[in-house]
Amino acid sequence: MAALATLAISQIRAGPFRQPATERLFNETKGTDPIFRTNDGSNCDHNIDTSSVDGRKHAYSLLTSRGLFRIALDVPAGAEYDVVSVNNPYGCTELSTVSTYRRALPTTNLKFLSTVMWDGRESTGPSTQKITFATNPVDLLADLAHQAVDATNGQAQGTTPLTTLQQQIVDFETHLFTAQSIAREVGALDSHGATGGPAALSKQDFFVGISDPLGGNPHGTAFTPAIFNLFEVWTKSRGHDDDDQDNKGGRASIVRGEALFNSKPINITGVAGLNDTLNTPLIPGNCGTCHSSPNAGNHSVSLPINIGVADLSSSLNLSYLPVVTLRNKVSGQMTQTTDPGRALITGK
């Protein structure tokens, strides 16, 4: 059921034109889905009224309009910094407890994982010890296994064990695979011998560290950014029936697009968790310097890094959510965030 749920909530995102879904989900229940928790779904869970309409549109506002769920983390204890201060219009101003706010993750095409949760606190039990190529799948599925358990016992506020369902739960949700399948003025994307949509996925041959451009490849197999060749074929297609001709041009579109990712270069600089840990300041790259998984675009490694998401300066207008203030205990140095991230599960 936790795997269920969490499927079910992964669909909260709708295109730009379209309603929210957890918004039509509030109209149509008046707010008293399940989905509508004040232990996750509300901007706060306490100093709030569910007990109205108006109430609950007002407590899960965030929810409904930009599908975010407040995730509640202590501050660890022994971190190397302190909380500050706490500025959220929405209140949880604690210093010991900080409310982020996050949407949910996708919940398919789980085998191409390094890391299991947006800070990793999923990721090989409490001490958020790395996936790695030596551990992988063992690993992955117990850290599955766990967010299973946490998810139920904790969004969900199950009091049943799993137990034998924990299980099944992970057998489930590793085999989802989800890509798109059809595309306008193309048709098919498995057409005339590309190998696009879900069915090819679930075949997509994978391992922690394949095509790794910082050498963890364990095979020691040399990086290379073509990364994707779905539709490789497509560049060879010289078809003359009618259907082929109509959309030969789509397909020409795709091609180039592929190209793209695979050959634009990309001048990677002030990415903390990669410049500074190399020490480069200017990293030559492109896109699959990051999505490095063959025809996935995942990160194929555990690599957590700051690619300011979070931060104020982002051109994403973060205005509407909290900011944070944290100074490390040893130098003074201040840092505001939107979202303190893994620092709220390493300490560090």
Given for the second form:
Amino acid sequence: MAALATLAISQIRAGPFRQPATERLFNETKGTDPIFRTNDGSNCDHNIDTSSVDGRKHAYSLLTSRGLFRIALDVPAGAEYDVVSVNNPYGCTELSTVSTYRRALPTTNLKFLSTVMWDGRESTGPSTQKITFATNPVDLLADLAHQAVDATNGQAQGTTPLTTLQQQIVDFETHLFTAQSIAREVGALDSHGATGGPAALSKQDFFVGISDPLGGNPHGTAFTPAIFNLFEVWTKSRGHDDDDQDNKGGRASIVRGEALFNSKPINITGVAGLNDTLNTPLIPGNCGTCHSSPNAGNHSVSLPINIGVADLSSSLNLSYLPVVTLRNKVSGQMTQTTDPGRALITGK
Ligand code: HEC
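What I would like now is the form predicted in complex with heme C (HEC), since the data block earlier showed the form predicted alone; can you produce it?
The complete assembly is shown below, putting the previous chain first.
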């Protein structure tokens, strides 16, 4: 593998109001930058007007205001459900291909992935397999290569095959690490013995199952909810340094945050993929029950769960998203959601 340097990307402090980059790009180019394409950049790809600036403003409004791309996914053949309606304010109401609206995921810290793409669609495709301890990192690298090809041919509308370039893309992206490196009133997050920031993260141990509350550690190591230990050292050094009080107070608050993450009790209820699978209506947990990878916060094994962020009852404002109604072919059970997520991959 090429010896690419690990990039340490420092946090760039934003002003009080930061215009979305996509909105700025739109204004600078009147909506003609290559990011504004109807295959995935516009709210829908038909019955839209992209001939005028006003038309384009309308057509690309979700991308410019919220950074959302349209990901259109075919309902898998043999799905356990029918899509009975799509109520989409932007058009694209087809029942066989559902338009979902999602942000681009970070292309950094990829070594910690146990799933490629938010819905796992690049981990389970015909040419790839579920990411496992036994086959990692070969499976992850194959998934990422596949993802690079799909993104080039699909989203970037490439016409020539990538061939060897896909290997270079994977080499590059798997050597990128990002993490906040500076905090206000505290300074460098790797000072005074702490190990915040991207340099330490790039050296963080990881394997699939390294920390699994469901007992999936391949060596049988017991789970501990103490997932983060980057700032533990600041607990010990408190009061024993010559820094000003502000810095000490700032560091103490980071130490308290880390402790909350590691220990605050959370009663987990109604999470599909967890409570129903384990047949346990109430699981006493912590942040690390779901965010289990040490000092990274991903889940260390593939575990699709639904915490309800796309539900109509979500406490997030989802009024700008479509409502998709699904009906189980056998039981007739109806489900409404703003994004069917993994159901569009598995058909389940
Ligand atoms: C029951 C499982 C569960 C618990 C417990 C949980 N999370 Fe999450 N968290 C998730 C899932 C699933 C997502 C992804 C949501 C999505 O996009 O669908 C998420 C997303 C996040 C994100 C956004 C990450 C990103 O890349 O955008 C943050 C930050 C986060 N959680 C922090 C926490 C913290 C802090 C706690 C404890 C106070 C916590 N979570 C507890 C399951 C959980």
